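Next up: a single chain in structure tokens, the form predicted alone.
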Amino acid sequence: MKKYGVLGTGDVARVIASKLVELGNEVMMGSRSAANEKATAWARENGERASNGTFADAAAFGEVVFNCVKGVHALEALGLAGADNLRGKILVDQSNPYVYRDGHISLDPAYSGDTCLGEEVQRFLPETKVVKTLNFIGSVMMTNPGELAEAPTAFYCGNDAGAKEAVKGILNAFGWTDTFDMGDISMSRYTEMLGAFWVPLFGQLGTMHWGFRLVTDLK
């Protein structure tokens, strides 16, 4: 059993936090306010191993912390979580810096071109081991990849090899049997762009029950 902090109260945060509790871990969901209604309700619904507090509370509580806030608010939320509370820990960054306009999705200009959100999170928290993953797929599939007819691929990236191996283990526990190490945290540029596929695919399929699978000629 481990202790996890989950930053955020939206669909992604609730899916991840609930799965971590289901796997037998203690989880604290963090938000701006310790009295956040969504976080309080989640903790009440998920039993004695679930709790809630502020961003700083959750960051201090977790041995591993998930960043599940909207990408455009990520650095602000991580600032509230506190660099001291995250120092030396693994931060699983699931955020994407998206802007929605006229039925389309694009990257916030501040996180495109020569940088990306994953890189900026690592720069913001230089003593934290940032691993980017699960930002390329809808929340309904993040902990249920086995529901699909074929195994989708879980892409991940980060600068610390040990942290990536630990996150791969979490992905396996979530049901991901096919994982792919993209390299260092700069590879977040590509998974952040890949995540934008959810808008057109949802528009065509009317469902988020799909995933990407890497197929190569390697044996």
Ligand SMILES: NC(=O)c1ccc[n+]([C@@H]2O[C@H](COP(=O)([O-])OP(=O)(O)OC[C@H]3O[C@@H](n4cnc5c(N)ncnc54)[C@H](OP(=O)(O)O)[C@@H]3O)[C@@H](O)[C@H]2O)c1
The other form holds:
Amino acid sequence: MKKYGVLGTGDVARVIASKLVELGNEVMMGSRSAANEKATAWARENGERASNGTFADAAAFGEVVFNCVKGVHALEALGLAGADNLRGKILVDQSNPYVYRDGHISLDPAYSGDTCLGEEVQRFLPETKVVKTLNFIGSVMMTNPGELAEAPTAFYCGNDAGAKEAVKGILNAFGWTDTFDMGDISMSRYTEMLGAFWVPLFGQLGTMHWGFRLVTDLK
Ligand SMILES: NC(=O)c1ccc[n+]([C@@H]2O[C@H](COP(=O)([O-])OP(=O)(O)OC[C@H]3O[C@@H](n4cnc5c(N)ncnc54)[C@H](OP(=O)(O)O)[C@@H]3O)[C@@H](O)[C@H]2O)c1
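Switching from the form predicted alone: structure of the form predicted together with this ligand?
Next comes the full complex, and the chain you just saw is listed first.
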């Protein structure tokens, strides 16, 4: 059993936090408010190993912490979580810096071009081991990839080899049998773009029950 902090109260946070509890861990969900209704309801529904508090409470509680907040506000949320509470820990970053306008999705200019959100999160928390993953797949599939007939691919990246290995273990526990190490945290540029590409496909398919698969075998 391990202690996890999950920053966020949206669909992603609830899916991740519930799976971590199901796997036998203790989980604290964090929010801007210790009395957040969604987090309080989630904790009530998930038994004695589930709790909720502020972003700082959850960051301090977790040995490993998931960042599942709205991407354009991620640095604000991580500032509230506190660099001291995250020092030396693994931060699994699932956030995307998207802006929705005129029926289209784009990357917030502050997190595109010569940088991306994953890099800025790592720059903001230099003593935290940031690993970016599961930001290119719908929330319902994040802990349920085995539902598909063929294994989708879980891309991940980060600067610390040990942290990436640990996160690969978490992905395996979530059911991901096909994982792919993209390299250092700057590779988040591409998985954040892949997550944007996911959105129009979701619009066309009308379902979240699918994923990307990397195919390399020749006939
Ligand atoms: N939904 C998906 O299927 C999916 C798939 C892949 C990646 N993602 C990424 O995963 C992240 C979570 O997505 P989501 O749909 O579950 O939730 P979301 O609605 O994008 O984010 C909700 C969370 O963001 C926090 N937040 C909003 N504004 C804030 C601010 N000004 N300062 C600090 N925190 C703020 C909220 O805090 P409070 O709890 O205090 O309200 C809440 O916990 C996003 O970055 C999204 O791009 C989502």
